[in-house]
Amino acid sequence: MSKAGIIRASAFFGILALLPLGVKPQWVINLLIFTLMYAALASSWNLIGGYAGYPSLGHAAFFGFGAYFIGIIFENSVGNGYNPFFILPLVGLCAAIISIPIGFIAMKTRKDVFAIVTITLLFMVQTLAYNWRGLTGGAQGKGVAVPPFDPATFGRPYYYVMLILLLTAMSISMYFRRSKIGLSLAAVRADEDKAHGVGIQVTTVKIIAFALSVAIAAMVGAVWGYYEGFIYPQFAVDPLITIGMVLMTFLGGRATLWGPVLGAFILVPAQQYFSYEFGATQFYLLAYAAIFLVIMLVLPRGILPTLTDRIRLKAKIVAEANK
């Protein structure tokens, strides 16, 4: 990362780290938590859907896995309240291990079929969550023990853990941009047959990207489940969660470091605002969709790639004019 990039990242995360200390209303903290949640989810989805070009539609299955993991283990007690956070690496590791055989089978298909396979996985996991009542509670849901946090600052631990998960997702994304794995994924995204022909271990790099991607999604889901306090299958394994992270990634720009984060910071507050304005009428979904459509019509490759292309084109025109 360049010096300017380090400064931008330090300023961004520094401001976010200090933000809860100056914000009192709990609804603002709640909005920030969900914004960070979707920023981390979008950044995780970008690892497979952006860099590899394989549009996974089943990430909500692993999000739900993480939520139920916490709910099952900490149904009766969470100790001092921080114990669920300490096992997040275990949640991610378990999700990654489970994803390897799934990815090995799913990656035998090409991109469009892969999307169908992964969304089928999502609905299978959702059905399992509804029907495995002894483990998940079925439609009645699974409760998580209430942590003994101070009510005045209840959301802060969740906020900072979500911030750490966002930093983790972006760090892996940055590594992909600079590493041999990232170059291999870029070759796969451009032309998989040619990538295979030049000796790239196509299946291996795709599975690595998939495993890391779903591991972060599972950890985010675990924090979400703990924060919500009660886990229902229709919310924990919800296709709209996957759709949200996909839209945010496309909006900001696929295969970019900051694109998914930018998309989340635009769409999550917009969704909350329109939900408040239109309430139970559901018109907020139309307004939410309209924002996305307008931006994608004006900036078809996403905000960051399109703006970068226009800035470069303008600079080139100016340079040629000055010759």
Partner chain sequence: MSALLEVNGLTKKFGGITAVNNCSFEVEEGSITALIGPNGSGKTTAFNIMTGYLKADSGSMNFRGKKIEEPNPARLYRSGLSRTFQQARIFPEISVLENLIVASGYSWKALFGSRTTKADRAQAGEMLEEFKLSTLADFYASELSYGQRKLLEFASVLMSSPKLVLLDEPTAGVNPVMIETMERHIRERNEAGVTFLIVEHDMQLVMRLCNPVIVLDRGAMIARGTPVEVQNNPQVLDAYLGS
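Since the structure above is the form predicted alone, I would like to see how the form predicted in complex with the partner chain looks, so please show that one next.
One chain, no partners, no other molecules: that is all that follows.
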């Protein structure tokens, strides 16, 4: 990582770590938790959807898996405290293991077909969540005992765990960029058949990316489930969660380190604002769609790649002029 990169990351995480100490209103903390949640989700989606170029629409299935994991284990115990946070690695590991055969089959298809296959997975898991009543409570949902955190700073533990998950997702993203996994994925994204023809272990790298990606999504879902306290199938396995992470990654820039984070920090507050403005109507979804259209028209590659290209072009012109 370059020096500027280290300073940027330290400043970003330093400010975010101190923020809850200064900010008191609950609604702000709540908004921040959801912003961090989506930043972590978008960063995790970027691993497979950005770097590998496999646009998964099924990530909410794993998000819901994580939520139900916590919901089922900690249903009856009162005073769970921090315990659910400690089993997060286990949630991630289970999701990763489950994802290997799924990824192996789903990634036989490419691009749009892959998107359809994965969204089918989402609806399968949603149907399971509705109907496997013994396990999930069906449409009536599943409650998690509320932890005995101090009401004045209730959101803080969730906030910090989300922050750690975001840091984890970004660290993996960084690791991809700096290892041959990222180089191989870039080749897969550009031309998978050719990549296969120059000796790249395409299946291996795709599965690594998919498994790590959904592991983070599942852990984020677990924290979300614990924070909400009540897990309903329509919210835990919600296509809108998938759409959210995809949209944010597209807005900020696919296959970049900061793009998904930037996208989340723009869209989550915007979404909150729209849903506040338009009340209980679903108009904010129209606003969402409008944003997506504008991105596709004006910045098809997202904010960061467009900006860095412009800077690169300018530097080139300057270099040419100085010759």
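These numbers were taken from a predicted model, which means no experiment stands behind them. So that the term is clear: the rigid core is the largest set of C-alpha atoms that superpose within 1.5 Å between two forms. Positions refer to the first chain, counted from 1.
Enquirer: Superposing on the rigid core, is the CA of I317 displaced by 2 Å or more between the two forms?
Expert: Yes, shifts by 2 Å or more.
Enquirer: Note yes or no: does the Cα of V294 move by 2 Å or more between the two forms after the core is superposed?
Expert: Yes, shifts by 2 Å or more.
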